[in-house]
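There is one chain below, alone, in structure tokens, taken in the form predicted alone.
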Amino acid sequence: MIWVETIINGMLLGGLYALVGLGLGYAFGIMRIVNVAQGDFIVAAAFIGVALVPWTPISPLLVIVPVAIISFIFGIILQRLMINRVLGQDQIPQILLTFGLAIVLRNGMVELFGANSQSIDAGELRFMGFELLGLRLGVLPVLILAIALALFTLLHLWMRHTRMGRIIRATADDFEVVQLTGVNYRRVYGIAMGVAMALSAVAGVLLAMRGSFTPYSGADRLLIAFEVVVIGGLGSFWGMFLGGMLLGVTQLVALKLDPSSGLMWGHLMFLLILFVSPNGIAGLMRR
């Protein structure tokens, strides 16, 4: 029974990991942007959440809404004022720009908030649990998985069944062709980056509720996001979700077997998947 509980808890953690990777994978799938600053944006959203929680009524979880809105607006502004200027076939300028943004953002957070570890106070929610078929599960991890599933589903439906979603998909396929229909692809990219930032903000707030973070935690968040996207397969929403699940389960099972292993086995699983299928889980499913 203890192993069943470990696997289920790994799946709960994996849902959060999938959400961490969703913003990065969405931005890359639409605009082919390798956002090196993604991890630092996630941490910045967590700091915004810490600042807004005292002003959030009813439940600390509701702080997700204002943080996501702020991040959506910031993503649009960032794309229109900076990233659109370096779009092109060569990805090096994009990487250098987002790398510079990461450095500026990280040092700005140290200056504003200090280097001490912080977390979002979820109140009693962090310690609440319940019994299910003899298993002890936490309420917060289950809620996080439900939020992750809801966001993946809503994003999938929005991209498939709305006019804006179809425009974004068409722009991702060929931004030059959509201009012939009167679509301003740079504005579309702005909306896409806003959505990516909002998704990353939700992940940042939820991560901060489950654990602590510092202004230097961005590199860890970026690594998780990168592994989830690659394991799942570039451009595959549900592949990323399964990739997050696999990463979470691997890490918790490995920690149960060898508490001193840390996150090593999760990284090894990433390399194994990459070796077996360079296109990740999505590539394996297409075989």
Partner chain sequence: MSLLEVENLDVRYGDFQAVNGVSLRLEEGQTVAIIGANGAGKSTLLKAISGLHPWRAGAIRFDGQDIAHQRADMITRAGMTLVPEGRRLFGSLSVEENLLMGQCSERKGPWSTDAVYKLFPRLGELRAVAGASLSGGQQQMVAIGRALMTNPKVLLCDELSLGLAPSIIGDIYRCFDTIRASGVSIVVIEQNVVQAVAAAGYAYCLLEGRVSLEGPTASLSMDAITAAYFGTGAAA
Second form
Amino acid sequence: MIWVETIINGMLLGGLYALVGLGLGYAFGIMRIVNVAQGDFIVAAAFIGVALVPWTPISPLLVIVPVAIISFIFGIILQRLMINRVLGQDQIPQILLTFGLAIVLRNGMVELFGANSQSIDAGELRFMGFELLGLRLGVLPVLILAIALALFTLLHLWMRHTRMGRIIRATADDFEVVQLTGVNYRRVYGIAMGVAMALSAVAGVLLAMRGSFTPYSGADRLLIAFEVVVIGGLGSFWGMFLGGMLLGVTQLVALKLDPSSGLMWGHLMFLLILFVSPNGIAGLMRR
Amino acid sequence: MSLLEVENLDVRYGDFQAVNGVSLRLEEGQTVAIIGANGAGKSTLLKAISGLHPWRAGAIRFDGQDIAHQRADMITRAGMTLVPEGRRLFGSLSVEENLLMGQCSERKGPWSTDAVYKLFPRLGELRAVAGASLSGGQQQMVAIGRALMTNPKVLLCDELSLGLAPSIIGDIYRCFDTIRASGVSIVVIEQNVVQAVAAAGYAYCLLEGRVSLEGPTASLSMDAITAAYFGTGAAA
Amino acid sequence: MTDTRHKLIAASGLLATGLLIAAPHVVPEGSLRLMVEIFCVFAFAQSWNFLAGYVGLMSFGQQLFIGLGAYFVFLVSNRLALNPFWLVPLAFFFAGAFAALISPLVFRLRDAYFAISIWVIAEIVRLFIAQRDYLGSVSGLPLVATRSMDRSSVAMWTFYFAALFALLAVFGLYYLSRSRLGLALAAVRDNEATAASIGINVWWTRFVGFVIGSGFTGAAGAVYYMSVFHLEPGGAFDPNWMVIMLFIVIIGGVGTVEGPIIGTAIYFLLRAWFAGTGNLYLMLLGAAAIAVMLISSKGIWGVVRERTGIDLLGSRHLSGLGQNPKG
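I would like to compare: after the form predicted alone, may I see the structure of the form predicted in complex with its partner chain?
Time for the whole complex; same chain goes first.
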């Protein structure tokens, strides 16, 4: 029974990991941009969450709304002011640019908030639990999974069935030709980066509610995001969700067996998947 | 005043001067053909006019406005768009979604998805199919339809016949009358001289980035065109 | 013309070698240690520059090889009571072999995904070592062998090794880049399809480049930690190594031999000026990297060379940065 519980908890965590990867994978899928600063933005969003929670009415969970909005705007500004200026055939300038950004952000946060471990106070939600078929589950983790699933579904529907979603998909297909229909792809990229940032921000706040974080957590967050995207199969939507699940379960099971291993077994699982199927889960299913 | 005026345009492609002092004009309701061999600078010229490719010197006036160095999306919104070489549909979008993208120009006019389906009845049946899985001819129809959906005043067409069967090329060019009747002026680029001369009222021949011959198609002899096309004999 | 340049370069190499051989006998020990650090960091940066600018492989996990080289020398020397200096060349092969081992896996990924996958492997190795007592776990390992050796001769030999790597990082890279392998690497970096069409084995060429670059990082890493006498996983596999390497190469100019020399100088100057400000100086490094990318991705030396036409080492091996491969 303890194992079933561990696996279920792993899936609950995995949904959140999937969300961590979604922002990175979304930006990559549309703009072929790998935002190496994503992990540090996730942490920055958590700090904003810490600051805003005392003013959030009704439930501390709702703090994700203002944080997402702030991050959305920030993403647009980042893309239009910086990343759009280094777009080109070669990915290296974008990657190095965001790497520089990550360093500034990380050390800026250390400077501002100190290196101590923090977390977002989710209030009484943190201690609430319920029994299901003899399993003891936390309310917060289940809610977090529900939010992650809802965001995946919403994003999917938005991309499929709205005008903006269509424009974004067309821009992802061919950013040059999309101009011939009157679309300014730089603006579309801004919006896409805003969405990617908002998604990451929500993931960052939720991670900070489940556990703790320091200004240095960005590196681990980035690695998780990156593994989710690769395991999922580079840009495959639901592949990413499964990838997150797999990582979450691996990590919790490994921590039960080998408590001091940290993220090591998750990383090894990533290598294993890469070994078995270079195109991740999406590649496996296509076979 | 002409609808589109290009004066002494110089365009470089890397270190290579692809277009060298080209001038041309397009009157309202007219169809102009630009012919020339592979590498004569035709595509680069159209890319420059449509705003996709930067140019170095010269002037482009469209509808009385100087459109020097405007972005391609602004030029499309002003009413001039390009059907790109090789169709370049949005592969993951359906036929209908590809057409709807044209509405992003936010221009009013006669063209709607229904009008495009009337022009190319075959597309109506395929409206839910992804762009990537169409045949070449169907893709070309979608590409033309997508451009028409922006309700342009000027339609620039790059190598419509490239890689298509002759019967399909005929089908596509037959639609030009309908398109012209809706008030669209057309510039076509072709390697296929006969097709281009038949479709247009005025033709320019490009040779190594320069205009080697121009005139009303009715007055151009096939010999003169051949000479200008290949750069043999006294074309001028 | 090129012939005189060739001679000049060889002569300057000899001159530098002479100066470096004399250095330990005239320079005080404190400065010597700083020079060891400068040389090692320069060697790290140059090997990253080699990978990113010449091989076309950008890695965010080169700290992996620093740590591997250092751990190899420390462990083997401590276990078998061997003189660690003899082990330094072997560290090259050890780190290189590890790179060879992981390439079939990481070469499946491209660009940023390749870059981060090596970082993931560095994390795995770090976490693995941190949990194993026989590897020193979190608190790390001392270097036992040098304790019984003469202090000043240890300092001297460490310096010589570091100096050797610094020289190799300049002149070795210069000669490598104009060798057959160097030309093949440039061809692969610039355009894989074209390279393949003229009979270059793309995978193999890249593989060889990756192994050489990583092995060199490993050997330099071993020397660096031999000068510190102590090694722990958190430090040896610290991603901040990457920050430093990237900073030096980006600022100086990726894909040039001279750029990282300038970058290293700037890095150590900044560090000296901003010592004690802690994070502020790291932020400065990041901001400088952003600024360089926004102004010109070619870095200081790339811009200088473009504006003035000065090309000290005659190595017109600009990376693909800023060029349009479709041209």
